[in-house]
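Presented as structure tokens, the chain that follows is alone, the form predicted alone.
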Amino acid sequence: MYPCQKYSRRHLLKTAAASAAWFATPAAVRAAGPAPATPVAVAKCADYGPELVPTLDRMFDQLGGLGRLVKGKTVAMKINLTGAPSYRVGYLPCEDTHYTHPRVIGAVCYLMSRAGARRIRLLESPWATADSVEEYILQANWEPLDILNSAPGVEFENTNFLGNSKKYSRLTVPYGGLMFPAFDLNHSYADCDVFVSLAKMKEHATAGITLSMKNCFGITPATIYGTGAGIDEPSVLPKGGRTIVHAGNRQPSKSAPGELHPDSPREDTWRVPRTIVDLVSARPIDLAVVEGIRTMTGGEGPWIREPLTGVRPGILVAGTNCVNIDAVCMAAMGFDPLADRGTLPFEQCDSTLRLAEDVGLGTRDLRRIEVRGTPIEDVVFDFASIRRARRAALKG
């Protein structure tokens, strides 16, 4: 919906001089030495099959078990049921190439209650709607039971306005903020003990790739920093995509915090990847799991303008660093978490990686991050290399 767009050198030169202007990382995160390393696991999973369950318990087991993380807690999951149900690409069901599979959904909702979870609630804000998620997630031929069966205390919740709630909750960025201070979301980002998110593994026309963090970025509801949010107060209901926080043409409603520098960049390749740091470090992410088993190439969703692919990469990934496990994705898809803007995948958008490492989320340099199951080089399906195909093939 927001596609990359072709800069020339001198607004990149132009945007490089404002960002290094505007971004700062605060003393007290430079003072406070190396941003953690904790483990990844990292496994091949051929297809959604009976291999699923075993697979993803076997990766839990290798990060030291899901029990001393939800036990007796309640479970906030955050899927990615990105754009309307109606947009495929090509005949491929939504679940094989930009939403998260539900057989996927099911099994870490099978595997927490086994562990001991007391309430998984599974959330997203779907687009631009104020339906329930079941309501939603039939559109895509789904059948919700599915889920809400697959263990005891399961329920769904749109998060893209006040839901179940009388007041949204208020969630601090501690560092100050990059773009945001705080941000007002649904009350089930804070009624939680723990915090997952449950991604799809892909490439991003405006972050070069959306992973744990990136999925995060659908957490803000729609009635405040959407295309129809409030001026005053919230809608009540939820009307249009995110352009306040993509395009700032706007302050979010004045209920809320607003940005912190509001003569920033206005391009969404700047402005977003700063409002995940800010997000993922307001609401902490516990445990990610990342799916690549099935997704497409090209893009994050059936709507981007580069030839879009369905492809297999069998690939499943956990941890509980969101930019541990963010780069060791990169690093299966042939990316170099390392890279920063105007290298592959941030050709032309600032690196959410690098934010994230520089204000102290945790380190993006896989010598410091150990792997455990099956190594990186066994895993890799090169994302990159079918890029620079494709951008070969455009500019030939």
Given for the second form:
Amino acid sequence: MYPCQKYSRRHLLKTAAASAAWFATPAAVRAAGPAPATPVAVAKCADYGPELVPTLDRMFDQLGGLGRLVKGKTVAMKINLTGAPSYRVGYLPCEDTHYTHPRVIGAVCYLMSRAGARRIRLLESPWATADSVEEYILQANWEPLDILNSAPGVEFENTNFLGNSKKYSRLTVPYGGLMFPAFDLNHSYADCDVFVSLAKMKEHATAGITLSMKNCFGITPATIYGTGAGIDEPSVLPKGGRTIVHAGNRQPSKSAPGELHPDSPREDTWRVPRTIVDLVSARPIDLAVVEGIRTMTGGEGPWIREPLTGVRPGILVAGTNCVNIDAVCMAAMGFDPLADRGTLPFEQCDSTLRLAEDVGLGTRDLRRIEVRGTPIEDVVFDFASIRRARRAALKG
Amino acid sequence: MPVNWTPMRWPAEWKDPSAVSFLRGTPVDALIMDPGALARQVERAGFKVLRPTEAPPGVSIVEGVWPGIRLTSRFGAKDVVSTGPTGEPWVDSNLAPIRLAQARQPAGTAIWVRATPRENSLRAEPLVAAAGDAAVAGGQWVIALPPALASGLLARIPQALQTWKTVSDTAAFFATKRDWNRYQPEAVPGVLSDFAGARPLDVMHLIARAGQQFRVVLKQKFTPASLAGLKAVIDPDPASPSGSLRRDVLNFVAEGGMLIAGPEWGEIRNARPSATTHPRFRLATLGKGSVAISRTPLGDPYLFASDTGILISHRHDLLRFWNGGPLSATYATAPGRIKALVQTVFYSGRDPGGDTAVRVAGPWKTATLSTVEQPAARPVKTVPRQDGLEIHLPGTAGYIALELEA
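Since the structure above is the form predicted alone, I would like to see how the form predicted in complex with the partner chain looks, so please show that one next.
The complete assembly is shown below, putting the previous chain first.
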């Protein structure tokens, strides 16, 4: 669990002044041309009932069909199961607030299988454990068979450690990296033809929002990047959260590439967005689905020390460019995707979208993104106003 | 009958027999104190007096630990929460020793737990937790007041008087619930051991901490019926059983059970390697069941206990808590399984957040809740779940009891 850090204005100014050079994207990695723009499908979906599969099916059709992407392929799908399954927001099940809903996972598996996917591997790095994902989700009251039986060839792998391989796979950041030049990851992120981010639509204490890109923060194994990571070699078992990335209190296991700039800021609000951009560059997202049918306001999980509320925005967003899709999601949440550090919802952190756009991953400019399906204005669920009201109440 | 007594250790601070006035109107009827004039005066006041070393007939005494979150001094700070291998708070509990004592003693023996308060304060919460920690396992805490509380009562400090009322209400609550001891504990694994060393007790403690409902299976008293209703047998002993015990355990496996044990079990005839692999266990099938034999001699009890939970699978969890914080919980059923009892003690010593929920496996349709503060059972919100009932607990104190009906 990550503590929700609060910084004073003085602290932020001091930090910014001391490391001003670090806050801009280095020219060396800045993209030369305009960032890509691809269509994004948007739909309203009131609940996880019978309308879910046809809605997703229609969205994938609006993107050109799943078949061209997954037919005959091995698909790796990163789902979001953040935090221990024994923690809930109030009495609400994890899937109604901060976990990707199992019915969405099952529906996407089914549609991918129907479109010809050969193998569908569901990946997550569950909190502080090397146990199977199946055992993990049982503790959330899920039935793994509901997902495994949604289509042929569906399987889980826990990617928080070495897993079912003899060695970690090194994935390199094409532009050299903002934080890390490469990552050592569980083999599943390399041993796939198509990589999908199946995320939950939420705010995030450290990164402002968590959508398709932030979901991929969890692809890093805690055995190398976590609290109990080995110094020279990865630890056998994962322990705790990814403090090495958050706090920069030490380097990853020496067997993995270290930070490019160990003298850079140690603030998680600086480090996490950059690491996310490096991660989704090293392991590009081929397809993203962001699920906001039921979710929460106030943060990314029950441990966040702000008033947390389960909400039902009834939104589904899908696309093939992670920056484009996150920009559309932000707009659907009532936020401005062009917002930068100091502006809602990035009051205290850098915008992952801005950093991703700067390195050329995709545009966050809605004028350049074609929205297919339901117009954004018809699906907006105003997280932004709720956030303003919540923060005003906290100050009051 | 001593099994129905409510025992208390006479505080050293109480030098005058007039202090029995605090005990009038409470269920405390047996006082543990050194022999002497004071003891004789207390006895004349109508109380049973027991020597500190004396266990009355029908009673077995467990020298327990003070239950709760373990605090240590580290990094120059006092009262730092001590943690286990995963960073979760380390909790001391008497649940496993009580269960072991129950297994060793004849049925119907009362298990008294002697534990000295760790904190010398006027707070009631640790004392309720001590009583609850014993009660969830079917034991009874021998009331022991910290010196500050014993002195505070003599000085009639309001907080001390209030705390004493809470302690005596707690004792009264449990005194009216003695028939709960007739309920049979439900269990998923049995811990098969002669309990000659410390390891099996450690393993049991850690299994309980992981939320697993277990049964003590004493090798000395073993019969095939000892394994009835279990899903698995865990053998943490350094020596494997032989003869009929080994045969009976393997029969249990062949009928669909699971054996988790160290390499001392050696070759198991007719066992066939499983397609599933595990980094620390050799997995095999035997008849309708399965065997998990550690690849190396059993080492870290924490890792072993954690592995057992996964090898057996959370699919078989009888209780599953959310937002509970550090707790101990037990699950027992009335004869015929028409009713169930779930008792929980929360070691955080306060309302864990007011949004704790528990899923109880079984055919239960309704649930009522009682606490020390509100002893009358009252309905509580439930949500039907597959193969169980989820119960939303209101903000509670340190101990709750849920009674469920099919």
